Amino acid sequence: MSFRKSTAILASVVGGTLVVIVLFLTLYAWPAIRLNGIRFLGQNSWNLGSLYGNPITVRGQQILPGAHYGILFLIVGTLLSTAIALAIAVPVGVGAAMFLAEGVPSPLRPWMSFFVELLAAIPSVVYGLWGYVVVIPFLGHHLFPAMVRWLGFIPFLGGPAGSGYGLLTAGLVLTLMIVPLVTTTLRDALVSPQASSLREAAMALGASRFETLRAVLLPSVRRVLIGGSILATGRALGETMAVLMVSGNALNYLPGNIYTPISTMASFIVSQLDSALEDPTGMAVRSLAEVALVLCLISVVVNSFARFLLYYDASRA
């Protein structure tokens, strides 16, 4: 076999992994897909029934009576919180980047960047754990309160401040977790060969330090910069642990503020697989299927978005 038809065999391994897991999620989920229709994707009714009554038929499928399934409250919990921590983690993930490769001294270099590449390999649940310590006391008794006091008047930064789990909260644990993937993927491109070339160049023409970083480095970073920022959101979109461990786990209603608990998908589903498991309809385990084949759709409309944007950047050069 040539080398040629080998990797392509390898590769195809990942697209293929991709079409069955949808595929399966698919097929598993049917049955509540057939129950829920589009109205899952709009209500805010997650009910599993209830689990001592006779179970009833509804749109040919079995459920317990009292049973509802909808997860708008965990779209806009997951897409809210994804884009607060986005709408932090890329500035300071691009500000680290030019620091990394601009303001370090060469000997330094190497050892910050090992400490920002070392966020990346700590353990959500240890990220969850330390959030619930340290980080939702002190947004809860002193940052919080401050934030409706001085800022109370801009449309969602007012209302009640909570008790420190919530949306914003979920927010800043992510941006932690996610800015070590934009940072290190742009420092790369910052340092690589291609971009010293190009830094020689336009400091040769007289060009500032800055201004050379500015108009010259960042600009040709910038699809290194769109993949970096692709793959953190997949990783905010599917972080469980430290979400679930400090967004309040909230149920069918919608943040009234940023301080606001909320769920999101991918922690929902751990939340209420054990009580799912009680339904002995299966609808209830079926429905979390359900939830996790929208996540992963969502999870392929950002790729294939990323990918229109990398294209239409391409095709400008």
Given for the second form:
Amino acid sequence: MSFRKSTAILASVVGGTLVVIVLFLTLYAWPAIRLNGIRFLGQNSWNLGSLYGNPITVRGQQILPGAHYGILFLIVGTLLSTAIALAIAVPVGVGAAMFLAEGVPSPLRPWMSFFVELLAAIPSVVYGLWGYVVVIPFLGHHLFPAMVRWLGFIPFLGGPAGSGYGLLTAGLVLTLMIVPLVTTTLRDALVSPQASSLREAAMALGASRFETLRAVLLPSVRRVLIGGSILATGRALGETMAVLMVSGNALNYLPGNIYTPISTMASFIVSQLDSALEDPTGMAVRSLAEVALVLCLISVVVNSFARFLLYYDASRA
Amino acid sequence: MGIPAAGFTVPTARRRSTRLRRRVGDYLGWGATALAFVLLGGAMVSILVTVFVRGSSAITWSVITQVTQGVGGGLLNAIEGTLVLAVGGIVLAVPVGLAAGIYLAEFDEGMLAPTIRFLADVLVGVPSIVIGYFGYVTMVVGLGWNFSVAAGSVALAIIALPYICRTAEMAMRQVPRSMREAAYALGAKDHTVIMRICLPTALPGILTGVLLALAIAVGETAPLLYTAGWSNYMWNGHLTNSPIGYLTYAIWAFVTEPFATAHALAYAAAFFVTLFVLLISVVSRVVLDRNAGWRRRR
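Please move on to the form predicted in complex with the partner chain, as the form predicted on its own is already shown.
Below: every chain and molecule of the assembly, starting with the one above.
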């Protein structure tokens, strides 16, 4: 076999892995998909049923009496925590990228950029530890009560301030985890050769450095910004350990305000597998596989979209 | 603003106010961007202080010489397990990832290479818990391996694979075309040119990718929870049917226990994991920087 063919086969393993993951999750979750139908996504009830009852047959599947699977609260928790993270990470990430690209003396630039990039290197579970011992006490005792007091008139910011575990905490920790994706992709684009010719043109017309950056360079890299933000969205949707440790792991209810405990699809898989294994019919484990499948498909769609945008930008340049 | 051309009108009040407005806008703008940077840098400092201050005070001799007993003891089993799983994952991922990177860089024509590159990039974005659950379904349950080193290593290998593949591709692409042409002109075949000429030249970049993948493997938790399990004992050498401990599990499981000894173990584990990951990041950055400098001088 030629060298070329053998590398092609091994390369197909890399590409095939993704297909195999989706395929096997679908196969394993198939009985659950048959049982739960489309209501799986629209109902607010994750109930294993009576663990001591005799299994009954519903729609051709053996389940425990009273078992019902609906993950609307997970979808809402995942989307809301990601939305909060994105709403903070994009402006902060853009600001930091602008500062690192233009506001820093050039000998310091690589090291200051590296410091922000290190945020991406910190493992998820270390974020969880930091959130658990530093962020939650601070937010729960100081910031959230103050926010309720001063900003309580705004919808979703009022009401009980909770204990510090919840939607906003998860969103804030996620922000730090995804912000390097926004900052590094954008900073690289801002110091690229195409950007420097635009910069020279704008400065020659009399614009100041900040005006050049804001009015000329930033609009020119907006496609990179969108691509980077979507990649960041993908990462926030699937973050597991940090969210698990700071979100409060709510079950079967929707958040009433921004301080309410939530669960995300990723953190729910970790927190529920032990109890799902108690189900002798195996339907709970298969329904969790369906959660994993839904999460996988969402992240595939989001990441494909981001990659198309970034490829398009690279091929245009 | 620039110097007004000679012979033009003196600045009017309106022009002066425009100039003031622009200057104030500049200062506010720079202030906002600096604030964004300070927020991120401050969070980074807070994380490092938390981990290293609490971690260093939690590290004692027994932490690195004893195995875990309940919520106390040491972390020797977890340190060993993390090394076994991470090295296992990398050993599985490197041959495949490297070959795939070579294929993408050297034989980039037709539809296969772009498709694989796209799938690899999307695979990077698949949440690690999904890969963990896939491992649970296929290996732990399907193949009957139970919680084991084999299942954990394969899960980590799947996570490392796209990183190694894409960094290897980048490194191979940076080998100058002239070197390839010279080798082909001497009558060398594909595999000689690639394995004997391109690969040694691209080696620093490839190693950087492998190091980064190792850092990711050491820091992962979610894909291991339901593939490697957890064990209070040292690894017994079996690849299947015996769970194994690892440091990231200790961080997650012990910090939520209400005991001081458990907290100390969690901080010590976080110290080791973070230190290792940061060291690898700094080393790979230095290697990359030297390469970049070499390329710039060309």
